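Here you get one chain, nothing else, as structure tokens; it is the form predicted on its own.
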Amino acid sequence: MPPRNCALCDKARAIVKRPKTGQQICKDCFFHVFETEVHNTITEAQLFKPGDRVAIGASGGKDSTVLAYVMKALNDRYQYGLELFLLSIDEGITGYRDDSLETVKRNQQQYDMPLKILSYDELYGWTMDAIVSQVGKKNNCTFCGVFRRQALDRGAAMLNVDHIVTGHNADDIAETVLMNIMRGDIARLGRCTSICTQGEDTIKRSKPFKYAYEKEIVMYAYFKKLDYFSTECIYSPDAYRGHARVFLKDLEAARPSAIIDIIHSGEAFEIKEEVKATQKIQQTCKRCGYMSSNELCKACSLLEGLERGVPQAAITDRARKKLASEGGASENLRTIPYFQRPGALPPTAIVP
């Protein structure tokens, strides 16, 4: 069978079959449609304005590496007028994060962007290696997720940026929709498909790859010969998200549009007023000043549990209240967030 010409330009030989549409296109047309779709996502959602300082959450993996490359390309091509930074979080995972950060450092040179690296050890006095040694691998992703989200905000405040962009793709968002449905977490369905989230007077956080398939991101990185780190986190094989991912891949194999269909379904969910009424009022953590729906933010609750030797307890609100009733927070310096330690920078620009 003779080779097909590109379905878009009808000139070059088609070498890519888009998982998203099934179109057989040439490499140059693939680059063009991928970048144009991301540009359309950005402009339709009005994510940025000229002069914005934007931090790209950089892990060294395929998603964040492609995001950094595409953001730089689109910023130059369409004159967004953005000042771009790389922001990396070092969770303290030996043999994984230390290697991936070397990739990020190379990306800094390749893309000519300032880089800020912030560690869990610096912020919380704990590394993920130390946490896993105490809690095991069953619930470690809970700790990492909570700490990472807050660490990104802290790093963004240090960089004095207006916006954080992350490499979450369509597959990630569809997985989150499925997870929230399977857990019966209806309240989260109203916001898990939002392309941009922002609390009052807080830094925006958005997902320019909201509609980009993971397979196409991998193809883009491969054909562009981008430098990225491909090893999965050594502590995540048993994560609940992994089960949703396997289910989603089975759905995608039967129906390629399933990923986008699930995202659109999540967008269509409306939360009843009585459900909204049960959601907690946003306040600030009494220990660290970070935004929280309780007296202590989740990170401080988890840190208390770690220091008291009952790390699993702080995972639930009921146990958190029990911890609080037993005598309040430990004054061990190790549990005091970096911004409360002597000589530390204040947590500016992140709390209401």
The other form holds:
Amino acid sequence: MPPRNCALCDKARAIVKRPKTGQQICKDCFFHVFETEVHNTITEAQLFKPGDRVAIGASGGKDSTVLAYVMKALNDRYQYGLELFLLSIDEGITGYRDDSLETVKRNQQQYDMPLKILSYDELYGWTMDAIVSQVGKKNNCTFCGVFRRQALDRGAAMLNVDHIVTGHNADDIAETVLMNIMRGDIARLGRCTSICTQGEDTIKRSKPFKYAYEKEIVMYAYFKKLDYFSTECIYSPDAYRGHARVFLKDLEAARPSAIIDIIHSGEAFEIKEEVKATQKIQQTCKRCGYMSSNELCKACSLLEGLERGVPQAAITDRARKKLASEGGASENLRTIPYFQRPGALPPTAIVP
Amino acid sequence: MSSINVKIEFGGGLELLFSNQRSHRVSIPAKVPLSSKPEDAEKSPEDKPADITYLMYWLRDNLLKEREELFIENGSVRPGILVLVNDTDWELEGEGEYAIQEGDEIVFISTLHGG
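Same protein, different form: I have the form predicted on its own, so give me the form predicted in complex with the partner chain.
What follows is the whole complex; the chain from before opens it.
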């Protein structure tokens, strides 16, 4: 095939075919459109205001590495006036997270951003290695996912930031839409396409790569020669997501716009009022102060199960009944420190 | 039989299937049977220049150490693996039908690993 010129500048040779548009463009135009689209996503959703302190959830993987690089570039180019931080969660997975954290430490030097690492061990008293030795490889992703979400918020509170950005890309969001449809999880289906989520009690969280294709993120990292880590977690991957992912990649191979189309479908869903009424309202966990849809938040339930030697308690009904029959939690079990939002008054001060 | 030298790079975790080695230099035949699939080679003796589909099977049979299904699917590179020919997206070069030249650099990057 003869080399073709860039569809945008018509000067340089095209090196990449954009999955979103089918356009064939050169390296410089690719960098420019990729960065500009992320900038447009940020400005259209009005994600930031000058002076904001923003933590980038950094795993050392491709998405968060590219996110840190692009956030820094855009903050300089368009003068967002943001103070950027890297925030990493150390799940305590030997041979996986310890290696990827080395990448984050290099990123800290390369991008000149302060880095905070918060470990599961420090926060919950349990590493994922220890959890897997208790629960096996079957349900451990539940623990990891619930614990990571809360750890990110707590790490952000320690950094006193206003906002967490994560590297979730268009493919991730389309996958989540599919999974929520297949599981009938209406509450999550409603919110999984929001670019920014903020409960009353939580730190703002957003996804500047919401419309960025994974292919372009990986191409960007490749052409910019960014330093990222890519190894599959050594514990069993989320099998359900894996199926959604393979299905989505097959769809994309047949029709590249499928990913953005699924996101648009997700955005267009409207939840009926009578369905909304059946959903649980947000409350505060009575034990740790974190947002929760039950008296106890999921992390506290999971931790209590671990501490009492019934790790499945928050996952299966049978184990939950077993735990309940043994009576309430004893005083000397480890719990999660009380959650306080940066700038928020301690809970005692609100009570008249 | 003449052969061509090709530089191969694996990235994004794909190197794990290839002895955890990212960079390889290989020598493959310049002319190959019409069907790249080694199983069908005898049925189609006519020659064609070695293309990326041929290279994919060659890598499977000569360098791949484990889990073929993570590299090849339905006669092509598994969806989610990016291929670059001399730093150009293979989608601009005819994908599997690109005829490999002496000294080419072919890069395979998996996008399927966690971010």
